[in-house]
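The chain below stands alone and is given in structure tokens; this is the form predicted on its own.
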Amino acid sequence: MSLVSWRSPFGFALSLVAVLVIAYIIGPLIVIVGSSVGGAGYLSFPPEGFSLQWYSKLIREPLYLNGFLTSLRIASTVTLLSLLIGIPAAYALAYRGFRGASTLVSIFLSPLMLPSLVLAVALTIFFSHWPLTTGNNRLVLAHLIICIPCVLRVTIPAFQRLDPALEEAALNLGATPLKAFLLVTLPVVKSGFAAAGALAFIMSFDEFDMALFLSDPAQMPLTVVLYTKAQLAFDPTLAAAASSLILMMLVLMILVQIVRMLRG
């Protein structure tokens, strides 16, 4: 049973400000979509007549996909390592908590607070004196440090949900610590490690800052693609490459939902 029904007069308001709320993040994606679809050689919306020449162009522009294919790279990469990483980390922190857990947890999740520019600016002047790596492997150094603590801040409440009656008893029947950990506590917790790694990936994916002051300038992220190309021409390839993500982020929602659907 509802607790506001919508035909009272503050379960209207409170509709009507949820209805807003939706427009205000849903406009923008349709006035982008709109744009990349139009006729006319600049953004504009309502689209001036229907055309997918914007598509064609963005296929034929090698540095979209070589940007596309070098975020993923990236962001793969990332998804890998901060998973590894922050994966047996939240299960030290959480499932087999000791005396200062509390005060590691809040220093490894420091990085969230603060702006990724000035991250980026840190980060830069940290390779200028200390080059330990060079290209897009500085980058991924980078994209951890906020990665690692996205992994904790989700991985940490899933071991911490968790009975610890399950590993004694598999333990009890002859498994070893590392066949307890893989066989019974990863699969329990499983889908608080994929919601990690999707995380980290889209955090990876999309972060600015830190690709902008340290990608290689061979091999730009399409983030910093993106970027160049509206300094030079805002034009509605732009808004291509943007509704391709759209779409592809949309596809793979609808996957993950079907796949749940099948499995239930």
Second form
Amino acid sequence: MSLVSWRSPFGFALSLVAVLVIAYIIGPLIVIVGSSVGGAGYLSFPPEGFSLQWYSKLIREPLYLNGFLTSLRIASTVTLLSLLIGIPAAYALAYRGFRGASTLVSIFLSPLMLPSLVLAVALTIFFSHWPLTTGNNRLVLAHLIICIPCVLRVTIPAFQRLDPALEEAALNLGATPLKAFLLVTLPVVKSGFAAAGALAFIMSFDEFDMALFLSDPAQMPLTVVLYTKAQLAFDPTLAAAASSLILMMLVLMILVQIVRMLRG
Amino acid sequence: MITTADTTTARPKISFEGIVKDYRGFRAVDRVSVAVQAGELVALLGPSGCGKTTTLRMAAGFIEPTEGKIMIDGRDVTRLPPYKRDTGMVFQSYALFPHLTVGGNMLFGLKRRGVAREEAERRVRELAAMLKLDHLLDRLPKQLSGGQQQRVAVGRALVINPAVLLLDEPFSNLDAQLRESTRVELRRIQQELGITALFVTHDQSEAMAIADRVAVMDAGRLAQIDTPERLYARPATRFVANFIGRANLIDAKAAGATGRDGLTVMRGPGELKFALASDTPAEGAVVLRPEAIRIDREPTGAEFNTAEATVKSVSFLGSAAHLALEFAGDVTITAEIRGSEAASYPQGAKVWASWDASALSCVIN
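For comparison with the form predicted on its own, would you give the structure of this protein in the form predicted in complex with the partner chain?
After this comes the whole thing, all chains and molecules, with the earlier chain placed first.
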């Protein structure tokens, strides 16, 4: 059921805008995926012929694989920590509520407004005086600054929608506060966690500015590897790597959607 | 039914003793004392903001009183957390656990109490049958109708066999028809199981219909607690008289005795002279229920409890009709007559109104 039929002039204009916007967003992705399966020895679109040679070259290139594994390690750590910190914080801020909670939420969400380049420069200066954190742990800490707010932003509404009487009902039936949280609150808002986790993961995995400044040169994350490679030569292996990333994110988003649909 | 005389001497199942709750300079509950006997259903009745829900939540342990004591089964529970109290609560929103089935919701409290699996399932099945939920045990709350959800909420609170059942506006989310049948059903189950219950509502007809006693609350204070019949016949305050049913309140002053019947005379404005039972204050308001007023075309000849009036307006309501009667001294009183008699008393008609001494009560201003 739609409010406006696409056959009407207004509806047609709306549909046209929608199609243009989608094309604008998807277009570049199609070019990248298209050129990654080209048969020529250089980037071209539309692809000349079809070949998966760049993908096989990608797998055989240790720099890409290491970058991928490094990014995976960093993003997984960041996701886990963001959820461990973000979920209890969201619970306290949105479900229990207290004076000044909304002010705190604004403060906690503020890193999302800052350009990550600014954060990257600031953190580089900070870490030069902070010898305790070394290597890619610096990047993990940096990513937490933007990924925790991300988790907060997704989970706070989930806790806000929750009936405050739910936990009271559990307490009334004899559950301790911890049991009430674990047996009632957590399972009910759980579906929001998958989305929050996926978002934090993607944010960390895709992040470039801070990675460039803060990552360990011996263990470069994938985004930095791609950047370095692109500076040297723009061969289709790069497109294959980018396409693999797109595919991975696509699969992740589909999984999140499936989880959501199963939960209803 | 608990109407036996010994209930006044027996230890109450739950009692509030001088309960006070202050919020930053605002007193939500002010020295409330209520004792509920075993098997009794007491309604906490009052307009929104009168402190009735706060009182109920203090019984459950969600709010800690500033002063006073709460006893359940003779045990002081004032400082106990909710999960250590023996109460079962039905929430206004029902608060069913959305991720658990009906059976899972009902088992929740039994599991927390460490009841053995088989025993717990037997109790759930038994109560579910009684609440006509037995065919719904595998459903999720969102697959149920509002009435069914309400019954699950009641079942979940009852299956743990609590000392006191607490109900917070349990019918307010049901439509009018369902509300009436549901409250009859709840009353039946409460009596069948002999459950002690405390029940919050703002709907006076709901409170009157199912409660053994009604505690009327006004601005944080307990205005009166009594059986529905006595609350209606002998309201203690102006607020109770107005809140329970309809009432005409006429300011009056004591003016001696009638000399016979042992009745006290109270003079109202104009020619109104009331004769009523002697335990009346020197000054107050006489409570005259609209349906207690008889209307005649001729004077009755009595000295008290009758006066001449003019019909100012008539509102026909079907089975009944309300007449606005204007008496000398600029007093307007509403009288209720049978709808079929409305045509006999058109607007502007001169009539004689009269009432029995026993129908009158008096409240202090």
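We call the rigid core the largest set of C-alpha positions that still match within 1.5 Å between the two forms. Numbering follows the first chain given and starts at 1. Fair warning: this is a prediction, and the values are worked out from it, not measured in the lab.
(message) Aligned on the rigid core, do the two forms place the Cα of L250 2 Å or more apart, comparing between the two forms?
(response) Moves: yes, 2 Å or greater.
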